[in-house]
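Below sits a lone chain in structure tokens, taken as the form predicted on its own.
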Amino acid sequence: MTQVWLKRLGFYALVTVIILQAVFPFYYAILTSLEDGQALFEVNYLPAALNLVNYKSMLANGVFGKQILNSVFVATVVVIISLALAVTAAYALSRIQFRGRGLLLLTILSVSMFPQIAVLSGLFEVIRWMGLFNSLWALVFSYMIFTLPFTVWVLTTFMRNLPVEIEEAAIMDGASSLTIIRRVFLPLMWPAMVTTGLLAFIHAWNEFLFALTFMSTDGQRTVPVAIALISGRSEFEIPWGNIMAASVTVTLPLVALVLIFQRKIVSGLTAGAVKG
């Protein structure tokens, strides 16, 4: 009995390691984003008071809110463009049959292993060659370069366990390929185009390097690149209280995003792990 009780004890003492280390960093930014002057360099555990002035401080200029509507433009086509897509390529994957199939898959997942780096001069001189620069659409191109091959490979593990019947039945019922696609795949891929959906979102919102390449005005910028220019009137004046209230409002709605969809997450990792 004791030997049980140590082990659930060892098990609940090792959750709220991972939890503290996962939160902490979190919640410490919030209450940096809350303290004003001096006590931004006093170590403070518990709110002191609700000060919101580096929140306002941030909403004051209304840059920073067109830079937070850019990464939502953003994210959300590359996120529509990219599972329309994704869709449409993993049933040709999964359900037709021709020769190379496999060779173009693995085609398709390699892409996605460049790092950003590697590509990035070749890009900008496709995306000046296009007009693109300085575009929101420079951005939901080159972001679809890294999102796309991630997509179309879950979709197609996805799809590919999938009963062949409910397929069969279809096509006796004289149904397209759209058509099935439409309505027998899509209502049974909703778990793991939630999640791949979400991952794509948390990508395009979180970049960096090609925001900060492709765009050069302050209006056009998205929100990570809008935090790290953030600076003072010189280098000794750092506004840590504005840098991390706009942390934190930016983080807030992935989480949100998260919570809202965390059963539909856990559904799409685990799908197609166990077939019976």
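Here the structure is a predicted model, which is why all the values come from computation and not from measurement. Think of the rigid core as the biggest set of C-alphas that the two forms share within 1.5 Å after superposition. Numbering follows the first chain given and starts at 1. First, how it differs from the form predicted together with its partner chain.
Superposition of the core reveals a Cα shift of less than 2 Å for residue 256 between the two forms.
Positional change of residue 25 between the two forms stays under 2 Å at the C-alpha, relative to the superposed core.
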Contents of the next structure:
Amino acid sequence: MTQVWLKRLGFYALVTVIILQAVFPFYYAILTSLEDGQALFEVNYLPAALNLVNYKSMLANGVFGKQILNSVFVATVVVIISLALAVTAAYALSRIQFRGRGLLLLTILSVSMFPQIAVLSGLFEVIRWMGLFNSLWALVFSYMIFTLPFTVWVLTTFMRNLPVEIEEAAIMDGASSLTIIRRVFLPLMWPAMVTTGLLAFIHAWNEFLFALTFMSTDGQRTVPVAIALISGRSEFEIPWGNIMAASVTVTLPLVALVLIFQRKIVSGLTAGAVKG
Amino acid sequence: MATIDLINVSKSFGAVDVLHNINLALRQGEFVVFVGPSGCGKSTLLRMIAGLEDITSGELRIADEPMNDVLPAKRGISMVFQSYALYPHMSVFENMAFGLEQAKLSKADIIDRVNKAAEMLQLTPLLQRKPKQLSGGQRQRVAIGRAITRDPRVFLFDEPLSNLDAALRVDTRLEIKTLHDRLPDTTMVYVTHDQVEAMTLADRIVVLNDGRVEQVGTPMELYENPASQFVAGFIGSPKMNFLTGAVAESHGATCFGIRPEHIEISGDAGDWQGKVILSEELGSDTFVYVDVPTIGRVNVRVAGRHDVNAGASVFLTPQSDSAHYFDANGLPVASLVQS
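Having seen the form predicted on its own, can you show the form predicted together with its partner chain?
Everything in the complex follows now, all chains and molecules, and the chain you saw is the first one.
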């Protein structure tokens, strides 16, 4: 009897640890962002004040709004282009027999295994040569190096699990390849596309190294870099309040997206297991 | 006039030859069943007629026009798949209308055709449902409905009943038969591994084995005059008894074949004496398995009930005019073929 009770206790203790570990930093960031002045440096675990002054000062600072828009633009464009390319590539890689298909898939996968830093200097030259330095398109281009292999792989696996007969039925019905993708595959692949699209979005939204290297002016920076470069009035002051307010502001869109699409994400992640 | 002619058709997947020189001429409005064990190439042959598989060599003609390089949708063919292959995200109506939309028919025309097909298959109340809200039998009817709306010259079925339970299978078999009666000009080709389906549905059966045509004929021709030992064993249930040894050699053959229903069983006199191993009573029939020394195990089918215990001694008498004799190559011994 006591053993069952102990087991249950252990289980909930573990769950509590996991939740604390995952949520506490963000919770503490919210707390800090709502405090001002000296209150910042007093340790408290419950909201002591509700002071929006940090948010006001962040948003009043003209560049931060522009930087959020930069991030939105880059992440959105990356997701759209990645998905469009990945769906068509996945169709070819999962359905059409051609020489070197396995090799091509492995190559695509191996690209995503390079550490970012390894390609950084080479990529810098490429971007300079293309004249994209300090342009948001440099980020769109470089992020796709990492989002495409991932989206192609996930969508290829997903498409392989769709019964071939559905496609053959569409062929018998006289549908062209593009119509099959648009009218038959896309509606069936929504869950997988939402999942991979969201992960690509998060990757592009959080990316730091390329964003730091390829952008040189404040107005072109994306939020992770912008936050890291927030500085106080003097060398010795770190404006924790502003940093936390900015962090919370840029996290909210991601939380909102995940909440909106959570049902799709779950069905996307389990999609391979249950046939449609 | 949708005749289908296969002239010297072969199919290879890489180095593997799947079908060897198939020659078949299917008449318009005929219901032809391709039957054979799994792996015999029957589905591949059907898919080649549909255009889903390339023809490696040989010619396919539908209504006397060469079809080797014609797109599947332009062949005037509809196909019903084993797994139904309905579009899961579309309603029944949209499923049935999809092909017509691709053919650029007018809206009114599409609605008209779908409604007609739905009525024919009693699908009208289900038109707005999604496939996952339907039972297996209903899904099968939608798949057939989708095929009908396109008004095809040729109807192809790829094992359409194998995902249904036994009771529903019989009902759907009847529906397919009725469908064929209602569309007398439509040529239907049906693939199955189930010889009962083949016997009940077909005008003519094509028995395939290992990529070759073993025999083409009406169900009764195959039953009465099998062209090979393979066909004799494949058609008929329970399977024909194949006996080797003295029984066959006395007739100059290597194998003596007799169907279980062509053996008389008696308690006191007969040609062979043996011991009952097991008897299965089905009500309408009784299957008796008898071990006959020097001959082997013989299956006997007795109409109605037949009370006999395991271990009992019985006498068997084969009806000699229903016997079949095969040589070492599995071919009928010519001099002994029944007329």
